[in-house]
Amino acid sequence: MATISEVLSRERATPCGDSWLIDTELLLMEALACRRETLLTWPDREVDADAQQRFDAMIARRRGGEPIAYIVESREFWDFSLTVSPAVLIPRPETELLVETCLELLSARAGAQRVVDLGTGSGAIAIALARADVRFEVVGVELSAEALAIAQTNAERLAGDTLRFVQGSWLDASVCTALGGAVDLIASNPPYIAPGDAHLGRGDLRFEPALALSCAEQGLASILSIVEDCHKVLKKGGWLVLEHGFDQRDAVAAILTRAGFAEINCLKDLAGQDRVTRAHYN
(Lines of atoms letter the chains of each structure in order from A and count residues from 1; the text may use other names and numbers.)
(Lines give C-alpha, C1' and ligand atoms only; values in the text may rest on other atoms or scores of the structure.)
Protein backbone atom coordinates (compact mmCIF):
# COMPACT_ATOMS: atom_id res chain seq x y z
CA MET A 1 0.00 0.00 0.00
CA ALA A 2 1.16 3.51 -0.78
CA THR A 3 1.53 6.19 1.88
CA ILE A 4 -0.17 9.57 1.86
CA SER A 5 3.12 11.15 0.81
CA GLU A 6 3.56 8.70 -2.06
CA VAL A 7 0.01 9.20 -3.35
CA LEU A 8 0.41 12.97 -3.31
CA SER A 9 3.87 12.82 -4.87
CA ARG A 10 2.55 10.71 -7.73
CA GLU A 11 -0.09 13.33 -8.49
CA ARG A 12 2.37 16.20 -8.10
CA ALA A 13 4.24 14.73 -11.03
CA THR A 14 1.19 15.45 -13.20
CA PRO A 15 1.84 18.70 -15.14
CA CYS A 16 -1.55 20.25 -14.35
CA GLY A 17 -0.54 23.25 -12.22
CA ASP A 18 -1.07 24.26 -8.62
CA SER A 19 -4.85 23.89 -8.78
CA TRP A 20 -4.43 20.19 -9.48
CA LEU A 21 -2.38 19.79 -6.31
CA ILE A 22 -5.17 21.39 -4.30
CA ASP A 23 -7.73 19.14 -5.98
CA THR A 24 -5.60 16.08 -5.22
CA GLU A 25 -5.42 16.95 -1.54
CA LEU A 26 -9.17 17.57 -1.33
CA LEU A 27 -9.98 14.26 -2.98
CA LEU A 28 -7.53 12.31 -0.84
CA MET A 29 -9.05 13.93 2.26
CA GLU A 30 -12.46 12.78 1.04
CA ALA A 31 -11.23 9.24 0.35
CA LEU A 32 -9.65 9.00 3.80
CA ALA A 33 -12.44 10.92 5.57
CA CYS A 34 -9.84 13.14 7.19
CA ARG A 35 -8.81 16.79 7.50
CA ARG A 36 -5.87 18.41 5.75
CA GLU A 37 -3.93 18.38 9.02
CA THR A 38 -3.81 14.59 8.74
CA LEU A 39 -2.12 14.77 5.34
CA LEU A 40 0.48 17.19 6.72
CA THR A 41 1.05 15.54 10.10
CA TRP A 42 1.10 11.87 9.10
CA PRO A 43 2.50 11.71 5.54
CA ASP A 44 3.73 8.16 6.19
CA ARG A 45 0.24 6.87 7.00
CA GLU A 46 -0.70 4.09 4.63
CA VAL A 47 -3.67 4.53 2.32
CA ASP A 48 -5.63 1.28 2.56
CA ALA A 49 -7.01 -0.49 -0.51
CA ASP A 50 -10.56 0.79 -0.11
CA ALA A 51 -9.45 4.41 0.29
CA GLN A 52 -7.09 4.05 -2.66
CA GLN A 53 -9.94 2.71 -4.79
CA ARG A 54 -12.18 5.62 -3.77
CA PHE A 55 -9.42 8.11 -4.51
CA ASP A 56 -8.61 6.59 -7.91
CA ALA A 57 -12.28 6.73 -8.92
CA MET A 58 -12.61 10.37 -7.85
CA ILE A 59 -9.36 11.48 -9.45
CA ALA A 60 -10.45 9.87 -12.73
CA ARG A 61 -13.68 11.89 -12.62
CA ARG A 62 -11.71 15.05 -11.93
CA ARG A 63 -9.38 14.34 -14.84
CA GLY A 64 -12.51 14.25 -16.98
CA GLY A 65 -13.28 17.79 -15.89
CA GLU A 66 -16.09 17.04 -13.43
CA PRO A 67 -16.35 19.72 -10.73
CA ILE A 68 -14.89 18.92 -7.32
CA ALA A 69 -18.20 19.91 -5.70
CA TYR A 70 -20.08 17.21 -7.59
CA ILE A 71 -17.45 14.59 -6.87
CA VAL A 72 -17.43 15.18 -3.10
CA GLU A 73 -21.14 16.15 -3.13
CA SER A 74 -20.64 19.30 -1.07
CA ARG A 75 -19.70 22.97 -1.32
CA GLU A 76 -18.99 25.58 1.35
CA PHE A 77 -21.21 28.66 1.23
CA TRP A 78 -21.61 31.50 3.70
CA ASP A 79 -21.02 29.83 7.11
CA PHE A 80 -22.16 26.31 6.27
CA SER A 81 -21.61 23.38 3.92
CA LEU A 82 -24.24 22.43 1.36
CA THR A 83 -24.99 19.09 -0.23
CA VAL A 84 -24.86 19.51 -4.00
CA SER A 85 -25.41 17.32 -7.05
CA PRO A 86 -25.53 17.83 -10.84
CA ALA A 87 -29.20 18.78 -10.32
CA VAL A 88 -28.18 22.14 -8.84
CA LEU A 89 -25.91 25.03 -9.66
CA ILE A 90 -22.71 25.01 -7.63
CA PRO A 91 -22.92 27.90 -5.11
CA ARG A 92 -20.24 30.52 -5.74
CA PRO A 93 -18.61 33.21 -3.58
CA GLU A 94 -20.12 35.93 -5.78
CA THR A 95 -23.58 34.95 -4.57
CA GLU A 96 -22.59 35.73 -1.00
CA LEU A 97 -22.75 39.40 -2.06
CA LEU A 98 -26.44 38.88 -2.80
CA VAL A 99 -26.94 37.43 0.69
CA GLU A 100 -25.03 40.33 2.28
CA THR A 101 -27.17 42.84 0.38
CA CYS A 102 -30.41 41.16 1.43
CA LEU A 103 -29.36 41.02 5.08
CA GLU A 104 -28.42 44.71 5.05
CA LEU A 105 -31.84 45.65 3.69
CA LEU A 106 -33.80 43.29 5.94
CA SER A 107 -31.94 44.17 9.12
CA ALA A 108 -32.79 47.84 8.63
CA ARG A 109 -36.51 47.03 8.91
CA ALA A 110 -38.38 46.39 12.13
CA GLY A 111 -40.57 43.37 12.83
CA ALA A 112 -41.07 40.14 10.92
CA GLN A 113 -39.94 40.08 7.29
CA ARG A 114 -41.28 37.83 4.53
CA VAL A 115 -38.64 36.89 1.95
CA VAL A 116 -38.73 34.90 -1.29
CA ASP A 117 -35.72 33.29 -2.98
CA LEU A 118 -36.64 32.60 -6.61
CA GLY A 119 -34.78 29.72 -8.26
CA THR A 120 -33.41 28.48 -4.95
CA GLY A 121 -31.43 25.54 -6.39
CA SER A 122 -29.45 24.00 -3.53
CA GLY A 123 -31.19 26.37 -1.11
CA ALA A 124 -27.99 28.36 -0.50
CA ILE A 125 -29.53 31.85 -0.41
CA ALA A 126 -32.73 30.84 1.36
CA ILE A 127 -30.86 28.92 4.05
CA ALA A 128 -28.37 31.74 4.67
CA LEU A 129 -31.23 34.21 5.12
CA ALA A 130 -33.31 31.91 7.31
CA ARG A 131 -30.35 31.20 9.58
CA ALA A 132 -29.56 34.90 9.99
CA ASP A 133 -32.61 35.98 11.98
CA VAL A 134 -35.70 34.24 13.31
CA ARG A 135 -37.70 37.30 12.20
CA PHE A 136 -37.22 36.28 8.58
CA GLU A 137 -39.89 34.01 7.11
CA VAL A 138 -38.25 32.64 3.97
CA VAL A 139 -39.73 30.76 1.02
CA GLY A 140 -37.51 29.13 -1.60
CA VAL A 141 -39.09 28.67 -5.03
CA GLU A 142 -37.70 26.09 -7.46
CA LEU A 143 -39.01 24.58 -10.71
CA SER A 144 -36.83 21.44 -10.75
CA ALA A 145 -38.09 18.62 -8.54
CA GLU A 146 -34.56 17.20 -8.32
CA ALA A 147 -33.11 20.53 -7.19
CA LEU A 148 -35.96 21.03 -4.73
CA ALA A 149 -35.17 17.69 -3.11
CA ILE A 150 -31.55 18.80 -2.59
CA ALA A 151 -32.71 22.14 -1.12
CA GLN A 152 -35.07 20.40 1.28
CA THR A 153 -32.34 18.00 2.38
CA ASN A 154 -30.01 20.92 3.08
CA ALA A 155 -32.70 22.87 4.92
CA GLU A 156 -33.57 19.94 7.20
CA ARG A 157 -29.97 19.89 8.36
CA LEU A 158 -29.19 23.61 8.38
CA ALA A 159 -32.34 25.71 8.81
CA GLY A 160 -35.30 25.88 11.14
CA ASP A 161 -39.05 26.24 10.82
CA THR A 162 -38.85 29.72 9.28
CA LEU A 163 -37.92 28.24 5.88
CA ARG A 164 -40.20 26.38 3.49
CA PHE A 165 -40.16 25.57 -0.23
CA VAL A 166 -42.57 25.83 -3.13
CA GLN A 167 -42.25 24.12 -6.50
CA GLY A 168 -42.96 26.39 -9.45
CA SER A 169 -41.60 28.77 -12.06
CA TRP A 170 -40.63 32.24 -10.84
CA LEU A 171 -43.83 34.09 -9.85
CA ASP A 172 -46.41 32.18 -11.85
CA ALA A 173 -49.97 31.91 -10.53
CA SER A 174 -49.39 28.73 -8.54
CA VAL A 175 -46.34 30.20 -6.80
CA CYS A 176 -48.15 33.43 -5.90
CA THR A 177 -51.01 31.40 -4.44
CA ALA A 178 -48.62 29.27 -2.42
CA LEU A 179 -46.85 32.33 -1.04
CA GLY A 180 -50.12 33.30 0.57
CA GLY A 181 -49.59 37.04 0.78
CA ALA A 182 -47.30 40.00 0.20
CA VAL A 183 -43.55 39.82 0.80
CA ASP A 184 -40.95 42.36 1.89
CA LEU A 185 -38.04 41.25 -0.28
CA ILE A 186 -37.50 39.11 -3.36
CA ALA A 187 -34.02 37.72 -4.03
CA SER A 188 -32.85 35.73 -7.02
CA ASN A 189 -29.76 34.38 -8.71
CA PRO A 190 -31.51 33.46 -11.98
CA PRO A 191 -29.95 32.07 -15.15
CA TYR A 192 -28.36 35.00 -16.96
CA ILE A 193 -25.99 33.58 -19.58
CA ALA A 194 -27.08 33.91 -23.19
CA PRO A 195 -27.63 30.65 -25.12
CA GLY A 196 -24.58 29.80 -27.18
CA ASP A 197 -22.20 31.81 -24.99
CA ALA A 198 -18.72 30.30 -25.16
CA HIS A 199 -18.48 30.14 -21.36
CA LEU A 200 -21.12 27.40 -21.30
CA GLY A 201 -18.62 25.03 -22.89
CA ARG A 202 -15.86 25.69 -20.39
CA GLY A 203 -14.90 24.52 -16.92
CA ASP A 204 -17.54 23.59 -14.39
CA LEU A 205 -20.35 25.10 -16.45
CA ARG A 206 -20.19 22.10 -18.81
CA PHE A 207 -21.53 19.91 -16.00
CA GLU A 208 -24.05 22.24 -14.37
CA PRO A 209 -27.79 22.23 -15.17
CA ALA A 210 -28.57 24.32 -18.25
CA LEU A 211 -31.86 25.41 -16.68
CA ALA A 212 -29.93 27.24 -13.96
CA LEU A 213 -27.40 28.84 -16.26
CA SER A 214 -28.85 30.07 -19.52
CA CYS A 215 -32.00 31.72 -20.83
CA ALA A 216 -33.26 33.62 -23.86
CA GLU A 217 -33.25 37.38 -24.54
CA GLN A 218 -29.45 37.48 -24.29
CA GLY A 219 -29.67 35.96 -20.84
CA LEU A 220 -32.26 38.45 -19.59
CA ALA A 221 -35.51 36.48 -20.03
CA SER A 222 -35.67 35.26 -16.43
CA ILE A 223 -34.91 38.69 -15.01
CA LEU A 224 -37.58 40.18 -17.26
CA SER A 225 -40.12 37.64 -16.00
CA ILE A 226 -39.28 38.29 -12.35
CA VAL A 227 -39.42 42.08 -12.70
CA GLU A 228 -42.66 42.01 -14.69
CA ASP A 229 -44.44 39.76 -12.17
CA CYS A 230 -43.00 40.87 -8.83
CA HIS A 231 -45.81 43.42 -8.38
CA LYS A 232 -48.09 40.44 -7.69
CA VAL A 233 -46.47 39.79 -4.32
CA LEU A 234 -43.90 42.50 -3.49
CA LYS A 235 -45.09 45.07 -0.98
CA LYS A 236 -44.87 48.76 -1.76
CA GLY A 237 -41.61 49.82 -0.22
CA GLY A 238 -40.17 46.34 -0.64
CA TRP A 239 -36.90 45.38 -2.30
CA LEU A 240 -35.87 43.29 -5.28
CA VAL A 241 -32.29 41.97 -5.26
CA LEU A 242 -30.89 40.29 -8.38
CA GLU A 243 -27.60 38.66 -9.27
CA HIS A 244 -26.66 39.12 -12.93
CA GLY A 245 -23.82 39.01 -15.44
CA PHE A 246 -20.87 41.40 -15.19
CA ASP A 247 -21.93 43.08 -18.43
CA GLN A 248 -25.68 43.33 -17.70
CA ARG A 249 -25.72 46.28 -15.30
CA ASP A 250 -27.24 48.79 -17.70
CA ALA A 251 -29.73 46.34 -19.19
CA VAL A 252 -30.98 45.28 -15.75
CA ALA A 253 -31.24 48.90 -14.61
CA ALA A 254 -33.28 49.76 -17.70
CA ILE A 255 -35.68 46.86 -17.05
CA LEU A 256 -36.15 47.98 -13.45
CA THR A 257 -36.63 51.62 -14.40
CA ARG A 258 -39.34 50.76 -16.91
CA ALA A 259 -41.12 48.74 -14.20
CA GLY A 260 -41.19 51.75 -11.87
CA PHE A 261 -38.44 50.80 -9.43
CA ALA A 262 -36.34 53.44 -7.70
CA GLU A 263 -33.04 53.58 -5.79
CA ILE A 264 -31.53 51.20 -8.33
CA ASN A 265 -28.00 50.41 -7.22
CA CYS A 266 -25.49 47.93 -8.70
CA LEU A 267 -22.85 46.42 -6.41
CA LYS A 268 -19.50 44.94 -7.35
CA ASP A 269 -18.24 41.52 -6.29
CA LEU A 270 -14.80 40.83 -4.82
CA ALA A 271 -13.33 40.70 -8.31
CA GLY A 272 -14.58 44.24 -8.99
CA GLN A 273 -17.26 43.05 -11.43
CA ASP A 274 -20.82 44.39 -11.50
CA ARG A 275 -22.74 41.51 -9.96
CA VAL A 276 -25.81 42.38 -7.83
CA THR A 277 -28.48 45.04 -8.37
CA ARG A 278 -30.94 46.07 -5.70
CA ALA A 279 -34.03 48.17 -6.37
CA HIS A 280 -36.80 49.72 -4.25
CA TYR A 281 -40.41 49.06 -5.21
CA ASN A 282 -42.48 52.24 -5.04
Ligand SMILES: C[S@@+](CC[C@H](N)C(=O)[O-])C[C@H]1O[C@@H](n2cnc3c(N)ncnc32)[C@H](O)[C@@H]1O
The other form holds:
Amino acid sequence: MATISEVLSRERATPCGDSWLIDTELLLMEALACRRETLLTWPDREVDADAQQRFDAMIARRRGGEPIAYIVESREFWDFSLTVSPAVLIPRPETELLVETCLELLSARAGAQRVVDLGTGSGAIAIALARADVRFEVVGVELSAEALAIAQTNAERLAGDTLRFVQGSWLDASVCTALGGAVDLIASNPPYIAPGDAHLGRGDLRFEPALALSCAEQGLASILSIVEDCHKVLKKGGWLVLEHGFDQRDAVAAILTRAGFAEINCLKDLAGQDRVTRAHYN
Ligand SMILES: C[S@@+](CC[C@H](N)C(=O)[O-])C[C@H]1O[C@@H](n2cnc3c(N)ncnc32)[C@H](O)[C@@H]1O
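Okay, that was the form predicted alone. Show me the form predicted in complex with the ligand next.
What follows is the whole complex; the chain from before opens it.
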Protein backbone atom coordinates (compact mmCIF):
# COMPACT_ATOMS: atom_id res chain seq x y z
CA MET A 1 0.00 0.00 0.00
CA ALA A 2 1.34 3.46 -0.90
CA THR A 3 1.10 6.51 1.32
CA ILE A 4 -0.50 9.83 0.34
CA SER A 5 2.91 11.35 -0.23
CA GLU A 6 4.03 8.42 -2.42
CA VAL A 7 0.90 8.57 -4.54
CA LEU A 8 1.30 12.32 -5.04
CA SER A 9 5.05 12.06 -5.84
CA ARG A 10 4.33 9.40 -8.45
CA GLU A 11 1.87 11.72 -10.19
CA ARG A 12 4.20 14.72 -9.78
CA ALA A 13 6.74 12.86 -11.86
CA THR A 14 4.29 12.67 -14.76
CA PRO A 15 4.32 16.01 -16.58
CA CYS A 16 0.75 16.58 -17.68
CA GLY A 17 0.10 20.32 -17.75
CA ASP A 18 0.19 23.10 -15.18
CA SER A 19 -2.96 22.14 -13.33
CA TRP A 20 -2.03 18.47 -13.10
CA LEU A 21 -0.89 18.61 -9.46
CA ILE A 22 -4.06 20.44 -8.40
CA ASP A 23 -6.17 17.90 -10.29
CA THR A 24 -4.26 15.03 -8.71
CA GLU A 25 -4.81 16.40 -5.22
CA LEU A 26 -8.50 16.94 -5.91
CA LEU A 27 -8.93 13.40 -7.18
CA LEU A 28 -7.02 11.91 -4.25
CA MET A 29 -9.20 13.91 -1.85
CA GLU A 30 -12.23 12.50 -3.63
CA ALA A 31 -10.89 8.92 -3.54
CA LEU A 32 -10.11 9.19 0.19
CA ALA A 33 -13.20 11.32 0.95
CA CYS A 34 -10.94 13.73 2.83
CA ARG A 35 -10.10 17.44 2.86
CA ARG A 36 -6.91 19.04 1.52
CA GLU A 37 -5.68 19.52 5.07
CA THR A 38 -5.39 15.74 5.37
CA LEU A 39 -3.13 15.55 2.32
CA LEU A 40 -0.91 18.28 3.77
CA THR A 41 -0.78 17.22 7.40
CA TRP A 42 -0.90 13.43 7.15
CA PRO A 43 1.37 12.50 4.21
CA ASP A 44 2.12 9.07 5.78
CA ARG A 45 -1.51 8.00 5.75
CA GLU A 46 -1.87 4.83 3.73
CA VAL A 47 -4.09 4.82 0.66
CA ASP A 48 -6.00 1.54 0.93
CA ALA A 49 -6.64 -0.69 -2.08
CA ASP A 50 -10.22 0.55 -2.65
CA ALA A 51 -9.20 4.20 -2.53
CA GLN A 52 -6.24 3.50 -4.83
CA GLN A 53 -8.55 1.81 -7.30
CA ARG A 54 -10.99 4.74 -7.22
CA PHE A 55 -8.09 7.17 -7.65
CA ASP A 56 -6.57 5.23 -10.59
CA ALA A 57 -9.93 5.11 -12.37
CA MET A 58 -10.44 8.86 -11.94
CA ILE A 59 -6.88 9.73 -13.01
CA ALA A 60 -7.34 7.64 -16.16
CA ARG A 61 -10.49 9.62 -17.02
CA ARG A 62 -8.68 12.91 -16.36
CA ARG A 63 -5.78 11.83 -18.59
CA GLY A 64 -8.40 11.26 -21.29
CA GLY A 65 -9.30 14.96 -20.97
CA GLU A 66 -12.58 14.58 -19.07
CA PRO A 67 -13.39 17.71 -17.03
CA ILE A 68 -12.57 17.38 -13.35
CA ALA A 69 -16.09 18.61 -12.47
CA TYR A 70 -17.68 15.65 -14.29
CA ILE A 71 -15.30 13.21 -12.60
CA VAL A 72 -16.00 14.48 -9.07
CA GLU A 73 -19.61 15.30 -10.05
CA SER A 74 -19.56 18.76 -8.48
CA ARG A 75 -18.53 22.38 -9.06
CA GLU A 76 -18.43 25.39 -6.76
CA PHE A 77 -20.56 28.33 -7.87
CA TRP A 78 -21.41 31.52 -5.98
CA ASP A 79 -21.56 30.38 -2.32
CA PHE A 80 -22.57 26.74 -2.84
CA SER A 81 -21.54 23.52 -4.51
CA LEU A 82 -23.61 22.14 -7.40
CA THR A 83 -23.98 18.55 -8.52
CA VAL A 84 -23.05 18.36 -12.20
CA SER A 85 -23.09 15.65 -14.86
CA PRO A 86 -22.32 15.58 -18.60
CA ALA A 87 -25.99 16.57 -19.10
CA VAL A 88 -25.23 20.12 -17.95
CA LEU A 89 -22.76 22.91 -18.67
CA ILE A 90 -20.12 23.20 -15.95
CA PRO A 91 -20.98 26.53 -14.29
CA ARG A 92 -18.33 29.19 -14.99
CA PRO A 93 -17.02 31.99 -12.75
CA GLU A 94 -18.02 34.54 -15.48
CA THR A 95 -21.66 33.68 -14.82
CA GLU A 96 -21.29 35.02 -11.28
CA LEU A 97 -21.16 38.48 -12.92
CA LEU A 98 -24.62 37.81 -14.32
CA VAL A 99 -25.86 36.81 -10.84
CA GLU A 100 -24.32 39.95 -9.31
CA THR A 101 -25.97 42.13 -11.96
CA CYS A 102 -29.38 40.54 -11.41
CA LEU A 103 -29.10 40.94 -7.63
CA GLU A 104 -28.19 44.61 -7.97
CA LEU A 105 -31.20 45.27 -10.21
CA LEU A 106 -33.62 43.20 -8.12
CA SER A 107 -32.49 44.66 -4.79
CA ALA A 108 -33.38 48.14 -6.03
CA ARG A 109 -37.00 47.08 -6.57
CA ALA A 110 -39.63 46.91 -3.86
CA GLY A 111 -41.90 43.97 -3.08
CA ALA A 112 -42.05 40.45 -4.48
CA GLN A 113 -40.04 39.98 -7.68
CA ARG A 114 -40.84 37.41 -10.36
CA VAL A 115 -37.65 36.17 -12.01
CA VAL A 116 -36.99 33.73 -14.86
CA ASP A 117 -33.70 31.96 -15.63
CA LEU A 118 -33.83 30.78 -19.25
CA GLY A 119 -31.64 27.72 -19.97
CA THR A 120 -31.11 26.90 -16.31
CA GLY A 121 -28.81 23.88 -16.83
CA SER A 122 -27.55 22.80 -13.40
CA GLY A 123 -29.77 25.53 -11.86
CA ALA A 124 -26.73 27.68 -10.98
CA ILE A 125 -28.26 31.11 -11.66
CA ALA A 126 -31.78 30.27 -10.51
CA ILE A 127 -30.52 28.79 -7.24
CA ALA A 128 -28.19 31.73 -6.50
CA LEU A 129 -31.07 34.18 -7.04
CA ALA A 130 -33.64 32.16 -5.09
CA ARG A 131 -31.26 31.84 -2.12
CA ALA A 132 -30.57 35.58 -2.08
CA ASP A 133 -33.96 36.87 -0.97
CA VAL A 134 -37.30 35.25 -0.16
CA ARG A 135 -38.97 38.08 -2.11
CA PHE A 136 -37.65 36.54 -5.33
CA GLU A 137 -39.97 33.97 -6.93
CA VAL A 138 -37.71 32.22 -9.44
CA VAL A 139 -38.56 29.91 -12.34
CA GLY A 140 -35.81 28.01 -14.16
CA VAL A 141 -36.67 27.06 -17.77
CA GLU A 142 -34.78 24.28 -19.53
CA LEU A 143 -35.26 22.27 -22.73
CA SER A 144 -33.24 19.22 -21.72
CA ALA A 145 -35.04 16.77 -19.40
CA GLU A 146 -31.68 15.37 -18.22
CA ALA A 147 -30.41 18.84 -17.29
CA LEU A 148 -33.69 19.65 -15.57
CA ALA A 149 -33.35 16.54 -13.38
CA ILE A 150 -29.92 17.79 -12.22
CA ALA A 151 -31.30 21.30 -11.56
CA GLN A 152 -34.13 19.81 -9.51
CA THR A 153 -31.72 17.70 -7.44
CA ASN A 154 -29.61 20.78 -6.75
CA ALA A 155 -32.63 22.92 -5.89
CA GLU A 156 -33.96 20.35 -3.40
CA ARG A 157 -30.68 20.57 -1.50
CA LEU A 158 -29.92 24.27 -1.91
CA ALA A 159 -33.08 26.32 -2.42
CA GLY A 160 -36.48 26.63 -0.83
CA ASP A 161 -39.95 26.62 -2.33
CA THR A 162 -39.52 30.04 -3.99
CA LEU A 163 -37.85 28.19 -6.89
CA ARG A 164 -39.58 25.98 -9.45
CA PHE A 165 -38.76 24.65 -12.90
CA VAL A 166 -40.50 24.41 -16.26
CA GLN A 167 -39.45 22.22 -19.17
CA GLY A 168 -39.69 23.95 -22.55
CA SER A 169 -38.01 26.07 -25.19
CA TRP A 170 -37.08 29.66 -24.27
CA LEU A 171 -40.31 31.72 -24.18
CA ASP A 172 -42.51 29.58 -26.41
CA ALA A 173 -46.28 29.50 -25.83
CA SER A 174 -46.24 26.59 -23.37
CA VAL A 175 -43.44 28.16 -21.28
CA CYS A 176 -45.28 31.50 -21.16
CA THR A 177 -48.44 29.73 -19.98
CA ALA A 178 -46.47 27.83 -17.32
CA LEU A 179 -44.86 31.07 -16.09
CA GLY A 180 -48.37 32.22 -15.27
CA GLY A 181 -47.96 36.00 -15.49
CA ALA A 182 -45.67 38.97 -15.98
CA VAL A 183 -42.09 38.85 -14.72
CA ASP A 184 -39.76 41.55 -13.37
CA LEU A 185 -36.45 40.19 -14.62
CA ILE A 186 -35.32 37.63 -17.18
CA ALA A 187 -31.79 36.25 -16.81
CA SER A 188 -30.13 33.96 -19.30
CA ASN A 189 -26.78 32.42 -20.05
CA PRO A 190 -27.82 30.85 -23.37
CA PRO A 191 -25.61 28.90 -25.77
CA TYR A 192 -23.66 31.54 -27.71
CA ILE A 193 -20.78 29.88 -29.54
CA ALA A 194 -20.98 29.70 -33.33
CA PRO A 195 -21.14 26.14 -34.71
CA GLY A 196 -17.71 25.14 -35.98
CA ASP A 197 -15.87 27.56 -33.65
CA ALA A 198 -12.43 26.14 -32.81
CA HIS A 199 -13.07 26.49 -29.04
CA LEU A 200 -15.66 23.68 -29.25
CA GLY A 201 -12.85 21.23 -29.98
CA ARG A 202 -10.74 22.21 -26.96
CA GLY A 203 -10.59 21.47 -23.23
CA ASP A 204 -13.76 20.92 -21.20
CA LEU A 205 -16.01 22.04 -24.08
CA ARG A 206 -15.35 18.75 -25.90
CA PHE A 207 -17.29 16.97 -23.15
CA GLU A 208 -20.12 19.45 -22.51
CA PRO A 209 -23.57 19.13 -24.17
CA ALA A 210 -23.74 20.72 -27.62
CA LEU A 211 -27.19 22.09 -26.73
CA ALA A 212 -25.59 24.14 -23.94
CA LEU A 213 -22.78 25.55 -26.03
CA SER A 214 -23.60 26.54 -29.56
CA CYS A 215 -26.42 27.72 -31.77
CA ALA A 216 -27.00 29.08 -35.27
CA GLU A 217 -26.66 32.68 -36.54
CA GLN A 218 -23.00 32.89 -35.42
CA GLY A 219 -24.09 31.88 -31.91
CA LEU A 220 -26.80 34.56 -31.68
CA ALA A 221 -29.92 32.49 -32.51
CA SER A 222 -30.85 31.85 -28.85
CA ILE A 223 -30.40 35.50 -27.88
CA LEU A 224 -32.47 36.57 -30.91
CA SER A 225 -35.28 34.21 -29.90
CA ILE A 226 -35.24 35.30 -26.24
CA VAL A 227 -35.19 39.03 -27.04
CA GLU A 228 -37.92 38.67 -29.68
CA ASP A 229 -40.26 36.89 -27.24
CA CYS A 230 -39.51 38.89 -24.08
CA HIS A 231 -42.49 41.18 -24.61
CA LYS A 232 -44.81 38.19 -23.95
CA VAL A 233 -43.86 38.06 -20.26
CA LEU A 234 -41.59 40.93 -19.25
CA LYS A 235 -43.27 43.78 -17.31
CA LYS A 236 -42.80 47.32 -18.57
CA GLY A 237 -39.93 48.61 -16.46
CA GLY A 238 -38.49 45.09 -16.14
CA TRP A 239 -34.94 43.97 -16.95
CA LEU A 240 -33.30 41.49 -19.30
CA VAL A 241 -29.79 40.33 -18.32
CA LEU A 242 -27.85 38.23 -20.84
CA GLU A 243 -24.47 36.54 -20.79
CA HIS A 244 -22.80 36.43 -24.21
CA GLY A 245 -19.50 35.94 -26.01
CA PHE A 246 -16.66 38.43 -25.48
CA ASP A 247 -17.00 39.56 -29.11
CA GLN A 248 -20.82 39.78 -29.21
CA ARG A 249 -21.34 43.07 -27.33
CA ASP A 250 -22.25 45.19 -30.36
CA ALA A 251 -24.41 42.50 -31.98
CA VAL A 252 -26.34 41.96 -28.73
CA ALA A 253 -26.78 45.72 -28.22
CA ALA A 254 -28.13 46.03 -31.78
CA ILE A 255 -30.63 43.20 -31.21
CA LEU A 256 -31.81 44.82 -27.96
CA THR A 257 -32.06 48.29 -29.50
CA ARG A 258 -34.15 46.97 -32.40
CA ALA A 259 -36.50 45.33 -29.89
CA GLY A 260 -37.04 48.66 -28.09
CA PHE A 261 -34.88 48.11 -25.00
CA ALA A 262 -33.17 51.10 -23.34
CA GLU A 263 -30.34 51.65 -20.84
CA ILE A 264 -28.32 48.93 -22.58
CA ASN A 265 -25.08 48.38 -20.66
CA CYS A 266 -22.38 45.80 -21.19
CA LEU A 267 -20.27 44.71 -18.21
CA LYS A 268 -16.83 43.17 -18.24
CA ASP A 269 -15.90 39.95 -16.46
CA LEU A 270 -12.84 39.54 -14.21
CA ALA A 271 -10.69 38.83 -17.26
CA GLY A 272 -11.68 42.24 -18.67
CA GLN A 273 -13.88 40.72 -21.42
CA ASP A 274 -17.31 42.05 -22.43
CA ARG A 275 -19.54 39.37 -20.94
CA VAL A 276 -22.94 40.45 -19.59
CA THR A 277 -25.44 42.94 -21.04
CA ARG A 278 -28.35 44.37 -19.06
CA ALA A 279 -31.23 46.17 -20.73
CA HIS A 280 -34.34 47.96 -19.48
CA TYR A 281 -37.73 47.15 -21.00
CA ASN A 282 -39.82 50.29 -21.52
C1 LIG B 1 -24.74 27.94 -21.52
S2 LIG B 1 -25.80 26.78 -20.77
C3 LIG B 1 -26.16 27.63 -19.25
C4 LIG B 1 -26.47 26.73 -18.10
C5 LIG B 1 -26.59 27.47 -16.76
N6 LIG B 1 -27.61 28.49 -16.81
C7 LIG B 1 -25.27 28.09 -16.37
O8 LIG B 1 -25.13 29.30 -16.49
O9 LIG B 1 -24.35 27.36 -15.96
C10 LIG B 1 -27.27 26.99 -21.74
C11 LIG B 1 -28.45 26.15 -21.29
O12 LIG B 1 -29.56 26.43 -22.18
C13 LIG B 1 -30.23 25.21 -22.44
N14 LIG B 1 -30.98 25.38 -23.70
C15 LIG B 1 -30.53 25.28 -24.97
N16 LIG B 1 -31.51 25.52 -25.85
C17 LIG B 1 -32.62 25.78 -25.11
C18 LIG B 1 -33.96 26.14 -25.44
N19 LIG B 1 -34.37 26.23 -26.71
N20 LIG B 1 -34.83 26.37 -24.44
C21 LIG B 1 -34.43 26.28 -23.12
N22 LIG B 1 -33.17 25.95 -22.75
C23 LIG B 1 -32.29 25.71 -23.74
C24 LIG B 1 -29.14 24.18 -22.50
O25 LIG B 1 -29.64 22.87 -22.35
C26 LIG B 1 -28.23 24.64 -21.36
O27 LIG B 1 -28.62 24.05 -20.15
